[in-house]
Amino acid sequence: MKAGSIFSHRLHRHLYLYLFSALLCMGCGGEQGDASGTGTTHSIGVFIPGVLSGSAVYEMLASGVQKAVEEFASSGEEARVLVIEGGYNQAEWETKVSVMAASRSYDLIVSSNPSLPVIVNNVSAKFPYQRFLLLDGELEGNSSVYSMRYNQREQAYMAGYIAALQTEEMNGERRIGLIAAQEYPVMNQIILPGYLEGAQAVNDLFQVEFRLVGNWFDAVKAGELAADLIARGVNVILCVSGSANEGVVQTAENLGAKVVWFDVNGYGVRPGTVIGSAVLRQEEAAYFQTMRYLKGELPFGKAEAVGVKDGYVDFIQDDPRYRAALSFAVREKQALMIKRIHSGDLLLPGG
């Protein structure tokens, strides 16, 4: 995403240093078990289900792992990181993860995507010695895997709520848009219904116009979908389509519509057009869980769920561009709803 270009440049500069050291150690592997105080060089592979550049969620994943390794190394231990890009063809991901596991080059493979639990469960059956850390997914009971799932119902609810509030402010039809890259279980079963649920909490007449790009990169098609939604009277669109989001936000800016961003702070992408950012604290999660592994404290076999109260799901309210884009009345209503989630008055189990 454009807003992360400076961050991405810095991230890549650091990752190249780790890439070089990891290649030197390729094939050396590391001992399993307690990672703390053994004197072993720990090799961590970060599998990106897509490409790193331009994907803020995966940039945060790699950065969080890197930060943990740097801190661990500062205490006199040794650890190395290698980032592997899986590309956009999901059919190839299992093969690529299998190659990583078969190489015995990594004590731990880290990744993040709702599709990875099924893939990793299959790979783990063939390579039971390989350990995995998965974010944004759930797989319980596999002794080689720790997973942490974000409550994306809360995330989508907050996005739907602000989309409906702003639509009401614009005196628009009670319809909001959602443009997604693809259909997948979390999108169909959690994000889409959660987005609608949030909108209908504002007014139960709201409906969602749902459209698919078909991939995570076609900004032209995403822009065409956005233009069609706007022509049909949709004033606010949530986009969950990777680098194709650029087509949505550019079209919205040209046609006077608004956009809600997902997973990262998007207010800087098009100030005034992006009016909400429902985010995941992916970098913090990757750092914390990787550090737990390096200290020998990661509970493999366990699946944990985290949300707003844990600090890993949030809606960005303190950005001055958010305050400039919306009226006080809209921001105040959004803030009150978020406080209800924090307090436990509004319970939204993640499914």
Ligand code: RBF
The other form holds:
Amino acid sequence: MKAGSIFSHRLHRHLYLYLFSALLCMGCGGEQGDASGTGTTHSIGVFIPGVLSGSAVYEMLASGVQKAVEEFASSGEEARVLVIEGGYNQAEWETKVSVMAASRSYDLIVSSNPSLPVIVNNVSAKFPYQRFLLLDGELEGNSSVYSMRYNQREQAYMAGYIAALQTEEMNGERRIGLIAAQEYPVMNQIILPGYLEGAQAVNDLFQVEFRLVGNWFDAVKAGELAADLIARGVNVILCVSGSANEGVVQTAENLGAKVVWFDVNGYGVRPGTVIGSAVLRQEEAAYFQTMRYLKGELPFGKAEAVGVKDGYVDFIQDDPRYRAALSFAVREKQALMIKRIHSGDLLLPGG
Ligand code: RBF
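Mind giving me the form predicted together with riboflavin (RBF), seeing as the form predicted alone was just shown?
Let's see the whole complex now, leading with the same chain.
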């Protein structure tokens, strides 16, 4: 049975995108491609561990893969992509990925988040023919899997630095907020400590008020958490809670507080309220790694880590809404810190 039909009872939440180019390969759709590159039919399945809408990491993943497939197909190869949302019940994800692998419908399954390595390792043991591309996660030594993770210590450090600088500017108490959807090892061991480290580089008295929404969608709950933090004197909040972020930014705007955005440029979400965007270039990563796969050049078995110097982790400074939201002095200090990461003067390894 095909994975698409298994999930078809929830069609309204699933985005099916087939991109065909039949120039050279009329009528051979359904044939299995292999990893060797040209001359075969490629069918790529993107597994979204959650819901696409409102989660920038997933939107960037899907669009990067789609762009690569579209470009590859336009050169006369046959390639298609199907995006499947796994939904918010994390207990179902391994079964859903297994169903995709068992269907033999995809020569490559692409996914993204730090819980996928364990899931994919289990699925891979049962379906050794299935190849995987994982972003935002690390799995080394499985010859069916290529993974690439981001240095999120750098990303969180840049977020913490701007949050602290702006708090100082607002003469606030030396406390900044972090509203996360849930706890997971990367959050607890990299993002939260990296955020604190960045803030303490501005002033070592800074502390982080850490709050959990409990899921990736409850904007009302996230807004309540933000209101509570603001009532306790917090002026700047980083939010990492998917579509629940909307509640944080709305509440912050109403109450005169500021927000730092994560993963994607957020200045346009609430201009003047979103004062920083510490981003991942996940669309570029998804495009580049999918293209590598389609050309038969993806080094399965390998795990790579990328950061600011590679251009995959960044802080967006060249947006006019960033310049409008913050004083020149704050932006100058932020720019100097980012320069020090680029030059290697400020090293934040291990993230
Ligand atoms: N990030 C999102 O933006 N939306 C999600 O639905 C989402 N679900 C996640 C589920 C799990 C189990 C884990 C470990 C992470 C999830 N992330 C999600 C977080 C994402 O991988 C990344 O850490 C953050 O986007 C920060 O870069």
